[in-house]
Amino acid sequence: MAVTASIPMTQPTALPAWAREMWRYRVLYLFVLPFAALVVVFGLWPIAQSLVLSFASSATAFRLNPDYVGLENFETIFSDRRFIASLNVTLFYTAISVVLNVAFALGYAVLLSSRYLKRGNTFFRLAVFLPVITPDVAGFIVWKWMYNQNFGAVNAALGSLGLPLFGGIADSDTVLSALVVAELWKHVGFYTIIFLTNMQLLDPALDEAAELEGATAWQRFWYVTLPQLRPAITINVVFALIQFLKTFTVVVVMTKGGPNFSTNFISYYAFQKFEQASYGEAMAMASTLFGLVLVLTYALYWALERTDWR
């Protein structure tokens, strides 16, 4: 009698951890993917074309094979003393920029969450988000037509109340302050509108307690209030870095970069050089600033999680 042998059927190999996972949230990857892949043509791949072409010769930085200079475009913007004095004034309007949104935006919450200001709330609310969602272009042309000289409407109003002019986009000593006002009013209320959404999540019985314990409103805020916006904080300083140190509209629209280059931040620099036609200068340009908004803002997050807020 014939035996036959049974050759048993090869069992499928168990999928790996994170392959299960990923089969697992299938329809939630099928809806990402579409925004991925935005990302991926229109985010990364600009950024790393930028980054291969400021090792490119300016004159050969847009066909299909262009001749590659080496760290020749990085030597030569960091021999130039414009672009040290443009990187100078660039961080320094960053950090003058970052701390005074950030706390003006966390004293209007304070404010806008205070329970003896329930009247009129919503208005104020949507009054301090509008600046937001103006035009940036619109908004900043009326700002430029307020600081003008001749019949500006800040001039106008220290005029009449017999105080001394100021001298605005025009004058390179108040240039600066003047975008700092212009920029603090269309980006406050962004930060505002974060840390109210953060105070939503406070919980009120450590506020009770404090103040059954006999604290005072500032100790209730600095030991219970402020420790607790921490996340809100973290979130409002680092998108403030990555928003001023790419300043840019509120220069081309208000400045130019002037008077005297006081106004020339990197991302204005480096777009003049592109005008220029100096393409290989300008994409190093636009990568240092890359490089530096990635730095800092590390740099900065990994200081702001590691603080002690008690």
The other form holds:
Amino acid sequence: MAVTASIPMTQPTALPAWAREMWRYRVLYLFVLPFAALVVVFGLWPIAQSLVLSFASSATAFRLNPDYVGLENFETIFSDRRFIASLNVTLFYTAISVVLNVAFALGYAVLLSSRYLKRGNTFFRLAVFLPVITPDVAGFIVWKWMYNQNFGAVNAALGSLGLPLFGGIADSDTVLSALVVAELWKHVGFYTIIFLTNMQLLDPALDEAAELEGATAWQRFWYVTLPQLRPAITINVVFALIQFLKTFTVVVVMTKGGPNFSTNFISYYAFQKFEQASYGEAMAMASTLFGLVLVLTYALYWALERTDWR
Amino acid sequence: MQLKKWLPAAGAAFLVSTASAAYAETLVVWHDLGDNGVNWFNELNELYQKENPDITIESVSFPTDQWFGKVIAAINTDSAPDLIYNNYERVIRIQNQTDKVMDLSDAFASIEDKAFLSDADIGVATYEDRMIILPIQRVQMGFGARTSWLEAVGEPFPETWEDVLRVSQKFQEEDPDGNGQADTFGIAIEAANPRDLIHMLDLYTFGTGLRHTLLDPDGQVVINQPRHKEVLIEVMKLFTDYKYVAPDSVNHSFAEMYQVIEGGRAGMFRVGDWNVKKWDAEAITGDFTIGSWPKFAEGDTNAVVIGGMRGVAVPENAPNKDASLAFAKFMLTKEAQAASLNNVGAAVRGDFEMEGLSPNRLFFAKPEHNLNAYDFPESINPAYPEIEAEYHARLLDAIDNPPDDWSAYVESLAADLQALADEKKS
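Show the form predicted in complex with its partner chain, please, the one above being the form predicted alone.
Time for the whole complex; same chain goes first.
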């Protein structure tokens, strides 16, 4: 009412219902329009351009009138065994990272919200959130040094404990786990904060009632707390899925896609193709990744929303 | 009255100012040489303005990957800079992507003072019968070793591959930096990207006097020829058998390799002519000796490698084409070349005063060693980068899963690469 009260009331009657609705709230639309315009110009337009260029030949991709080659770039990348390997390792890494990050964040949030953690609560919250606001490159450079085979802290600690040394990012058998840990450190604080926020909205009466009925702590968590955390779980899983499917910075800083292409995720492979002036293939890879993110995100969101959490 | 009095004067002043503004030109150069390059072009601007006071030279440096994208996009959308400056093989890519890099043959023919350029220099500048760059800076790369480390382990500068292996062993076992820790490696190397590991192979291959790393001009794979095979296997064994390089080297590109060199973790390394000025003043502070690359066999010849040619190119749609061509030709004059050597550490002529240069800088500026140039395969085989990328991928796999029989592995790899080269040729 406050919005409509200050505007002229002469409403065109010949318009269809949706247009009359928009007319009625036109001031509201005027306020949101600039942001939407920015999204179109800086978000949707580049996406549309890259989709178009994925059908262009590399040699002419940046000309005013590129030569279009149909699906040739997509045929090329899907017949490239390294792209298939890249696709597989991206999906595998994403699956592992999403599960670990969300599970770890949930566990940490439960611990932080415990009524018994009275001292140092702020410190522990800060400790888990600080990596989120640390610049990506700086954080990953430190991890790279920690994994260094020559003077890294990880192997120094393992060696002093008499444990076998860790191959870290120099060994194709261990590099994925090394990156999973580094990225867990980097991102888990964000997911933890979302869980903590959701936990502050839980109804304590439900937990108390279950306790009075004789439910164990595990049963109360599983049947009372967890279903109430559904919004946070959904948003965290979706965020994490998007985050890890697009993994790029950690690879650029720490592994350059190696050793032996074992961390050659799609984003990085597309970037390398771009650097080699294979613009059409690079755009086809980027478009494939974009499609993958869209489909998987929607599918996961749909599945999580339909799940019976009780 | 007052207005009437001043109006003609103001009009005249306006006409004079617009006329001189129309005459004055600013030439913009896009390069990737960083601060050294910006300083060089600033000095060139001062020198050029002595004879051409109405022309100003402005340079902009981009990281190499951004340079590619910006140049290609600008040329293809008719917003090109006046001049572009980079390595010849990068300009070839620009030409392939735009078809708008000017043929400089006529401009080159009109230069009288050019006897200092060899046929090889001119050959590199030519692509598909067009002279796409004027060659300005020859890129030389030698083999370097930490002087104090050699003294600490009682070794002279390594001349042969056997020397390199022996010195590497000592650098790793005898604590040459005296810090009480086993934290040093024999050799700095890079292997992350296709150009990294192959670049290292190029240096050891050309440094021992061979002429091709992967393909000869007829498109035949050479890696299984006896001398080439030995170089390839020995360099690969640095990673797998000898372990004279840092284990992390498989993830190292140029930046990481420089950290290993400048951080004092490896005793032998590549020295480019552009590295010397910095390494004389800081990082290594002059504690390095430069020489030719080691030879692998008795009959081989040690050489310093000419690894490329940087040059200036003019887009067909440059805003001030005539002025750009005139400035491009100026870059080959003595004074411009002296400025190039002073700022970037490289030039194509050396017939000027070089007093005050350190011995390390004179090593490249007044070469008294064998020089062996790259075969520049990109200029004759458009599919070369693709074949090279496959070669690199297979080598990375061999580092990760070392074969029991290296010789058989190289034969098999050569057959696969030949099939790929033939397929691309057809």
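In this text, rigid core is short for the largest set of C-alphas that superpose within 1.5 Å between two forms. Nothing here was measured: the structure is a model prediction, and the numbers come from that model. Numbering follows the first chain given and starts at 1.
Enquirer: Kindly check if the Cα atom of Ile47 is displaced 2 angstroms or more between the two forms relative to the superposed rigid core.
Expert: No, the C-alpha position differs by under 2 Å between the two forms.
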